[in-house]
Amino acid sequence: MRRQKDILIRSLWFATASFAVLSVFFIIFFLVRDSIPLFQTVGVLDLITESTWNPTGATPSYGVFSLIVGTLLVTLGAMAIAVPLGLASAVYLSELAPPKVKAAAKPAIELLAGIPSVVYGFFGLIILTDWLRVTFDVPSGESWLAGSILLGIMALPTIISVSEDALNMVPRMFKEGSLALGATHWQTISRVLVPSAISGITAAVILGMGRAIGETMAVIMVCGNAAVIPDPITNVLSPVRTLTGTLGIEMGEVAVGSMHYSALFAVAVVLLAITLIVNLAAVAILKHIRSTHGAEGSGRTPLLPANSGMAVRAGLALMAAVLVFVLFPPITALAVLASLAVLLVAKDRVSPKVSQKIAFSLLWGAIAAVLCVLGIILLYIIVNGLPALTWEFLTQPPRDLGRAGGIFPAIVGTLYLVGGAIAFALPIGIGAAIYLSEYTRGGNRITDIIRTGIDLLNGMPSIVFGLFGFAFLVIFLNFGVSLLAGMITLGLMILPTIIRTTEEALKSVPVSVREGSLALGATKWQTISRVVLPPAVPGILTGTILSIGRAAGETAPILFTAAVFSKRFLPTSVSEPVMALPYHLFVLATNVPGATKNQYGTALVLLILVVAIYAVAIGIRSRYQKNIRW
């Protein structure tokens, strides 16, 4: 009887783990199904190579080449900004930061990841684009450059965190051996630690790139949204339109079943293919790193060839050159690059100690710049948003298209959506994590398929979840634009986060604890439920809180599934649409003139809500790490 119960429970957890694979299958199936009419009419090659995107013209055109170019240009610019700053910050945190500075700086950088993208977009729309317009004396600052700067800032936390982890994984003996041979600290960092961690740093860059490619709301708000290829291609002040931006702008206006509707799903298929390639590359690199460190000395060939240093340096030099041209006018950029070239030629004549002082100064400057950006964004939103925070604003419904009244239905609607998403995703996520952690040690083909499905789900752009929710839940299952459709869509989006964090929490429980329980006669399930799960609860709770924060700040998944701009009353059932803070802020900022005060107030309330959730998660993690003793 006890054995049958264990088999039944194992089957249940296997079903939950398989849910991620089924979800990926259904998402791809519905995207491809609804895009087939376009592919049959236009053809894949013409879709990708034609540059005119005008689906509502007298003679519709469905070429997405300009959208692909816009996406790649914005992403390239973002990486040119984020990679040098992120890598320098990671080196500082890993090698130079005093413990107290590291304890303060790392959570602050993680808070950058917690700021909702619509808040970034709002800041970019109000401050960044205006600064670019005045600085470069152009009619509008909404441009490729604005999108790159904003996405660069958004990609920083990913690049810093993953790069720092890669640096920390380099065996300590490497560093000690280099220092023992008389190398300076900087020589050890630049010639031993960074090259040894180059695979992990590459994965960090790829993951940051995936974050930039998949962003929707921020690029809609600052890129200008003109489906053109900049002329010349280096004109960073030209407006561009990205694949995600096209979906976010046009999906809400299109007639279901039309060729335009099919074309937008074809755009989503192209976007999904690009992001899947990027994320699978990152997964392969990270998997290789884990297997190499898990079987040190096993004779595995490195993922990057031994002579890859020159190629990596060339790539970094190219990114630096692009960054200089992005930040400065052409003549100034040439002067800066000429000065750098002189410095490179003269570097061998500079003593190692002087080189170290210069390098460390640049590292400190990088981390200071990152923290300064965080401070500016937070300070600006707080200072301008505080005057709007009144009792009426927090407890009343909006009036006059959001220019007056409050945001109470949006606050409650956001909490409804988040609560429903957690209720949907938490049982499935914990069950999947238990199966992967406790029943598949050693791995097999089925486990690899499940893990790949989870990785793919994790890497999908949020706008793709929104399209799937619209096609499957709103249209196919006839849920309509409703609270229920929004809950399930958000639940699917946060499911990989819950699985990953729960699995890591379960893995942190020593194997000897399980073996002791089994040796005393407990069944597998008794061991899991009474011995393994209790000490893993803080880790599971941290993952849950992080998921709540992400769900509360997301806009793209609820654009077409659940959200409405204004609603005086709270929904009385899950079949009704609902207000949500991110969507309310997006519409206020882009479509309602004269609502400045309520824009800042909404942004501040959303920021407080999400940052507080992330701060709680960081606090729980820190307390757990201090108290855990095995």
The other form holds:
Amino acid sequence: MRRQKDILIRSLWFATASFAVLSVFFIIFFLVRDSIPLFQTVGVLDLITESTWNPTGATPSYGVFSLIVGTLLVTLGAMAIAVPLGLASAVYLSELAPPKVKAAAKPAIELLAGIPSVVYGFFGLIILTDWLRVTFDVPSGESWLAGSILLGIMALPTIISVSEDALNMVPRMFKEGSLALGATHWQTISRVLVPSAISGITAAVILGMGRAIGETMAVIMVCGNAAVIPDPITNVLSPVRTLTGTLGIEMGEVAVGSMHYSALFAVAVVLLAITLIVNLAAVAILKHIRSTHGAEGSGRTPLLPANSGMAVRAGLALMAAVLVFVLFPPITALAVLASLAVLLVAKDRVSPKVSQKIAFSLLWGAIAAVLCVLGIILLYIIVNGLPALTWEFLTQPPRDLGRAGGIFPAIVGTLYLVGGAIAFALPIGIGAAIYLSEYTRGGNRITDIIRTGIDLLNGMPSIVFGLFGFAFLVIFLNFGVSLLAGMITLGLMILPTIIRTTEEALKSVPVSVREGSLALGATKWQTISRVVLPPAVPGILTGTILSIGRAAGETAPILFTAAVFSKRFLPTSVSEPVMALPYHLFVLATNVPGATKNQYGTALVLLILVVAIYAVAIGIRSRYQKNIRW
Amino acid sequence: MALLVLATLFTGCVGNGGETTPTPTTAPSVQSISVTGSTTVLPIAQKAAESYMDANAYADIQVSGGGSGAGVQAVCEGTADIGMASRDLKAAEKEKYPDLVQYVVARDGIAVIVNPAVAVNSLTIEQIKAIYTGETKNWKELGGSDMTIVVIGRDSSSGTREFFSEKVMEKADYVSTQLEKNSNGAVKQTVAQTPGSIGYVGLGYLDATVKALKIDADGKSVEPSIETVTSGDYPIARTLNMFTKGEASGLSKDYLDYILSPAGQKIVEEEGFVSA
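May I ask for the structure of the form predicted in complex with the partner chain now, the form predicted alone having been displayed?
First the chain shown before, then all remaining chains and molecules of the complex.
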């Protein structure tokens, strides 16, 4: 009886884990189906090697090579900024920060994730591109660099949060052992703690990269969108156009069924292929690290073998070099790099204490920079948004195209959408994570397929979810533009984040705890539900918080599936469309002249809403965390 | 606890869906239609909907954007009652959806705008074309100061760009370094803050932050305005459309009639467009 129940439960979790794979299959099917006409006329090879994208020219040309290059460059630049800064901030928060600083900085950084991409985009368009134009004395600041900086900032919270959790999960005895052996704190951090957490950190980077590749709205606003390959290729001030940007700006207006329409679906297919390659590469790297790192559990060794440590360090050095080149003019960059190189060579001669001092001040500088950026963006929104914030604004429906009146229906609509997305994704995500973490030790072919499915889903750009939601939920299943279609689309989008963070949280529970429970005669499910899950709750909440932030601020997935610009009554059923804050903001900002005041007001309300949700979740998490000690 | 909050949220909205007792706002007499598509036409549709609903308490008109293509598709697939487009139907659409009925709700002049720092005040269509094909690269070639021209255009599926391509570019290809924007607002914003830039937007987007160029034709300089578009003097003008599947009926018909009535056309002009 007990056994049967366990099998039943296992099957249930297996079903939830398979769900991600099924979604990926459907998404790919619908994208490929609509891109076939183009592949029949143009051919796969021509599509990806031809660099001219001019679908509406006198003789249309459908080459996406320049778009592929643009996507890769922008993502690379974003990672060069986000990985060193993110990792340094995570180390600072996990190891160095005084409790009070940590208590303030951690939620502040998570808040960065909650700023909607439309807001980032407008901040980028108005402040960042202008600053770049003046600083580098170029005709226009809309460039690869602008895109990379903005995407880097957007990827930071994901990288910091997940890396910090990974660092916190390293057993205390590793640190104590290292310190007891006479290593300095910095030596312990750089040679014991970071290498031990490398799998979680890699997961963090992959998640951050997924965010960067998939971003649409912000990229459209700051990259210039000229379909050219930078000349020379290192010219970070050249405008570029990404695959997501192309989808985002052209999808809405294109004639359905035309060759241009097919071409855009082909772009989506190419985008998916790239995310597949990037993800598989990342997974392979992760596997390699794990295998050299030693098996999980008792045989676990805290130190990376010397050569893989070198590889990690070389990678970080390369990223730092790119970062320096991106941030400073060439001459300054060379000077900075030269001094860094001198430092590196002199490192062995410098006493551990001095190098610790230098390292710690660099870490401090990193987190200060991150918080500074957060401060600037927040201040900008608050200063511009505060004048619009009145009681009427919060409780009235919009008037005069949103220039007057309020945004009450949009606030409610956003809550419905996010609540529904979480209610949809949380059970499936947690189930899938339980299956992957608790039932598949060692792994097999099916597990590999499931993992690949989740990775693919994670790498999928939000605009692709929007297209799929429209093609499958709205049209094929005939849900219409509705709350339900929006909830499911958003739910699918945040599913991989929930699965990944939950899985990491479950993994952090020591194996000995499970063994102890099983040895005492508890069933597998009893062990999971009463011993493994409760301590993993803070980690699961972190994932949920990140997801809420993302779901609340996304525009692209709800554009064609759920949102309307105006609606007289609140929705009374899930088959009705809703107003939503990000979409309202998007239309106000781009299509309604003279609505500047309410545009910032809407951005501020969206921000406050996200902060409120975060505050609740963070409060709960810290309460839980106090009770857990291994 | 968080789960509880979220669960409450969710059951909250599902619960509403299951409610059978009619509340005042959901009285059975409520009629709703959805209007979707071109974001250029959206301001007209929305403003007219607001004003129509003020007079008719039973009506619920839901307006959303998404683009001309999305609008045409939505009305044909039955996910919307009225589609908006800032362009005429394309051959592919006419073939696929033969039963669409077109309503011209407004006309729109496309203004060529430059950053206020640009000294040039008027250009001929040929000069604008030379800028957009990349032949003319500096304002000094056009009598302005020595300043690189930053060319800003719309995305390749924009109805506005398509019209510009026909009227100004004569289908010639745009310079490959053209910065592409996905909305009128984004074009205006970029032109306003980038010295030496040129772009094009609908009349409703003109304000003091950008300078609208006059168009030189037949010895006259014509400025973009409601008057010059109405009189036919301004050369770059197009129609804005709404579509229904078959002849409009019920609330859709009443709403379209309202937009085409004098009161509706007054709204069109208030939003900076030209009455049809």
